[in-house]
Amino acid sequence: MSIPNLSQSDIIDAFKYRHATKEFDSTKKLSDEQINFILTTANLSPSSFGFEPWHFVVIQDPALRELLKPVAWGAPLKLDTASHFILGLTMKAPMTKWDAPYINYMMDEIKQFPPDVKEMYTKFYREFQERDFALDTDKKLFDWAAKQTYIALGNMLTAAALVGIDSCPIEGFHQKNAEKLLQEKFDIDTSKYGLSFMVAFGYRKAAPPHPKTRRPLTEIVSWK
């Protein structure tokens, strides 16, 4: 494996360029290989212990996306430019909690890790869920796993500006409509998913509308 050597400047290039947008030319699609380079690196995105409590839905069924309009406010004009759409999906408690089927399965399978190991994991696991962060709800679990989702959605917006495409993040829906209806219509065991993002990728119809504005480096950050 090479060690990276992209140049800084063009970096902050990518980022300067990425905007949400709002509308895309429909005329544009992604390749094949476009779109799996961009949830190759939500594949290889970080996550608390590494479990990766993620599952990621690509909806390129016009029928299915038309059904999404109705709980997604934020949507309706993605939907009918992006050239892929995808719901960014969080495991429930029944998932990560730390003596969930899945985390043995991780271990087990995935990680591969020797019984001792897994037995010292597994401990590390549930003080960290326990103790230190007291993750003792459901609600608590999946908003703890949501933060690890939104690391990956992230990385897909980020390494897609890199390569020239654009995007759009989208928390604009309801999230009990949605997922009664993703339930119903889309296969999705709502048990243990829940919808934490909607995400567009595509090519932006026109120029934004203004340029980006933030706040600068000096007000956002401490140095002690």
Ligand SMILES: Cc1cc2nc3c(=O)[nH]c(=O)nc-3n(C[C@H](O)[C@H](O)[C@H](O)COP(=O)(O)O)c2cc1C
The other form holds:
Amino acid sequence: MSIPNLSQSDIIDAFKYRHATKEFDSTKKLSDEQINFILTTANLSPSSFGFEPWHFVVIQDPALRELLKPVAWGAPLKLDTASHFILGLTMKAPMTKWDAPYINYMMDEIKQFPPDVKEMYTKFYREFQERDFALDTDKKLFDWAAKQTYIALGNMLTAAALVGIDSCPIEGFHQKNAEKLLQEKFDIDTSKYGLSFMVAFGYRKAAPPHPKTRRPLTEIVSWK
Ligand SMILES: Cc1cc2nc3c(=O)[nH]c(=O)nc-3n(C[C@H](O)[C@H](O)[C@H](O)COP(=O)(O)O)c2cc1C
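Show the same protein again, this time as the form predicted in complex with this ligand rather than the form predicted alone.
Following is the full complex, with the preceding chain placed first.
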């Protein structure tokens, strides 16, 4: 595999071009290849111990998009206009606790650890959860896993921007009501998965209404 050699200025240009797109041009659609490219960057994202505690649901059915509107105040315009609309789900405690069947599956089937490696890895993972990070409640375990799902989100947003595709991350929803809806109407087992974010992809309808504002680098970085 060759060493990446993208120019820094091209990458910074893409970061400046990316903005939280409020309304998309509904006549412009991403191809299957483009959306799979974006999803592949989620798939290739790093995660703690490499356990990938996420799942992404692409909502293309207009009727299902309509159902989301009442629980997602930040989403209606994006639900109406985005080419692709994705729910970012994070695994809950029954999936990610050190002795969960899913963790066993990851080590046996995906990582294909030999028994001695699996035993050692399990010990480290257990110590990390119980001792180092004190993930001793279901809520703490979910929030820890959600941090990782957001890494995948960041990568999807950046990858899209690098190829000129617009996006908007969305947390403007009522988490409890949204999860109830996902359980009842989207066939999602919310005892195992929680909703972390929504994210829309497509092409901007208009230029951003405001120039991008950021604190200066000197304010957000300290050198010692
Ligand atoms: C986790 C997260 C949740 C967000 N939720 C929403 C949202 O619900 N609706 C929305 O229009 N923008 C949302 N945004 C976009 C932010 O408002 C936007 O990224 C921020 O104002 C900076 O602007 P820029 O992304 O255009 O540079 C969200 C951003 C992040 C990272």
